[in-house]
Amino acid sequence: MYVAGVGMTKVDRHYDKGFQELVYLAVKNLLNDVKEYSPQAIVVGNMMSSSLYQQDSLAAVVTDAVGLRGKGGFKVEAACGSGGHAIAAGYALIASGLYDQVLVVGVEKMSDYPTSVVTLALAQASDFEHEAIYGASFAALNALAMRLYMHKYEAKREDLALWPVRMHEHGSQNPYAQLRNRITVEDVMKSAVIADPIRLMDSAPIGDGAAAVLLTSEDVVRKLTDTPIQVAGVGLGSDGLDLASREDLLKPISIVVASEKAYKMAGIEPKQIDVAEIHDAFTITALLSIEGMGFASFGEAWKLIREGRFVAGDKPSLNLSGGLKARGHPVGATGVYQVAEVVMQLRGDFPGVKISKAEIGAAMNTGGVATLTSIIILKR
């Protein structure tokens, strides 16, 4: 199973593009990066066209937008870990003999809306009889877990603050992303408080974008290009859907669970990764898929990066994107921009940040507090 192409857009606030129109240009350079083009089917990974735009039937749209009408498709929801699900499902569709072109589109609009609204649409990746119904936003348990870490691992608030300063200067370099602005631990320390610990600079922005991958078997992949990715592994692994009832919050076993599949199918090992992107929607989301993936042992992964860890050429080298925090969070569509992106770095020839001569990377989406977690490991 190998990946034969990609293509994104710019994550940002595309008032003036509805889901056809970002479909399209992600698509349109997807072709730039192939020899030939015929999928036989389309995935698509979105969340939120149903509850924000009242629009089911995705996979029709993006078949239209595409001129691919006459293909089977359906659409992926695992809520903001709805991409890699995705990338998922089109892994399998190939790996049944079913088909061997198979195109995964991510898409998501959330910028027409105020933040009140697009806020409650979000807290529907959580436990809503049980936890949003009593206004606990997902901003707000996501809280209760970081301040749940810092108490527990003794860490302060300065100390997490990093991350996003590092994503930030990531993102800079990106022309992809959403947001392209340095910026210091004092900015995070002074931004606007959302759910106490965590502050405006923790979070991923609101943002619209799509991306598209194309997923092919053995058999056709060098007819469509001169650099083909495997993908090597597939893990996928769920938690508890309300955060009462988990048995350690700090230790998510979707992302365990996930990665473990992961590694086994690929052969591989954490230590072997040489880039990664994983999930950062919040400060704490970096540090728990971290710890979880086995990059760093539980409660070591904010010491590590106060250290210098993690950065461009280290082992692994992670989120050189700008992560969800800058590159932006289009939530369905995060997990195929994560498989781009590192398929990119493993050809050499992703435009911002990159490293040399990788041969093994992941891409972790996850949705929910770490609820539905897929892990893909690609090798050159």
The other form holds:
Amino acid sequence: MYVAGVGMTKVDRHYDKGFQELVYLAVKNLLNDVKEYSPQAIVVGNMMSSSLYQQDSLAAVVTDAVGLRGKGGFKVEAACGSGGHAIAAGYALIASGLYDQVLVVGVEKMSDYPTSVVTLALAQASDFEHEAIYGASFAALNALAMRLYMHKYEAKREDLALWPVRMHEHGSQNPYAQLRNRITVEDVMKSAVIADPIRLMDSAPIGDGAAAVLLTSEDVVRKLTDTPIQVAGVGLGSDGLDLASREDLLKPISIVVASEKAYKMAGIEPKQIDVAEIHDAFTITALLSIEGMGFASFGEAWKLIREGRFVAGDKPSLNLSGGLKARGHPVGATGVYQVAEVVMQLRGDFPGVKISKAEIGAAMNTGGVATLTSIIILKR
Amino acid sequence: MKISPARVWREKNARYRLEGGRCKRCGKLFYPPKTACPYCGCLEVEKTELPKRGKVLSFAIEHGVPEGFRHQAPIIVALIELENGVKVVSTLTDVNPEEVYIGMSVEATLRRIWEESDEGIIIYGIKFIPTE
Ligand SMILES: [Zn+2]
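Just the form predicted on its own so far, so send over the form predicted together with the partner chain.
Below: every chain and molecule of the assembly, starting with the one above.
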């Protein structure tokens, strides 16, 4: 299985664009990335079209947006992890032999509503009946994990400000990123409190975006591109919908399980990964992802970041796009952006911070507080 | 969105009495109640009422609240460990945000948790207050 081509729309507050215009731009960019194109089915990653826009049947919105009326498809929902799971579903359609070209599109619109309305919609990623109904926001649930992390591992608040500073540095060089300004540790520490200890600059911004990935079987890939990237591993995992019943909030089993499966399928160890895009909706999410994927022991990620690990050229180089923090997090589209970015890193044509001669990449996307995780391993 | 009476009614034991689950195979207790054991996967679980006292394991002072909760801001969201080790996510009330700390002793109390609109149902549930 291969990725034949990718395309993205800059993440932004696109007040002049709806679902179809965002998808159209991403697929137009994909068309410039492949020699030919005739997908037989469409899979859409999206979280909130139903809760915010009263729009289901989203695959039909996509097919009409890009002139593919008649082709079948469906939407995949795994909250903020919808995009990565859409890639997994596209993989399955081809691996089964049903199709040999599947277009996976991630799309999300968030910017039309006040923050409180988006906050309520995002809270649907948690256990609504037992968490959100008490008024607990998604940020507050992540803040529970962040405070516990700092308390248990004796990390200072300042130490956890280093990650967003680095993400903005990367984002400043990515033309597709929503936030392109550089920030300092002091900026993070002084930014508005969202759910203490989480501040505004620990959090991914609200934005709109679409990304597209064309998956193909080995039989047809050479007709479509001269630079195919292999999909070498796919792993999925889950944790408790609610946080209360988790045995250890700081050891997210969804990430551990998805990693093991994806690494085994690809025949690799985590130390072989050259470049990865990981899910950092909040700074704490980055730490749990780094540890859950085996790039650091539990409790050590914050120290390694302070020591300068995971920068461009390190193994692995993490979130050269700017991550969710700076590239942006159009929630259900993010996992597709990540795959597109890692593909470009492996081909050497990512238009921002990039590394040379990367052979193995990973895209890690999760919905909820690491509740539903997908990991995609890509090889040059 | 208008929450139906049936939706609120069927959660009453979990939400008003802190009723959780107990696995008939591994014996572990958990909250909220589930139809299967979250730890061993056993499908035979029974309902059990949980203790009403515990301590704060972690907390968040939530200023950016979801639509419909503005009058409650800031909301103190807490992860609480009950006396028997079962954990609960709820909110703290009758306490200053600055006075909350990890390890603080708390006990359950029945309060309003959500008024979805001026017309709909008022939803009650368990919040926690300091014991000292
Ligand atoms: Zn059990």
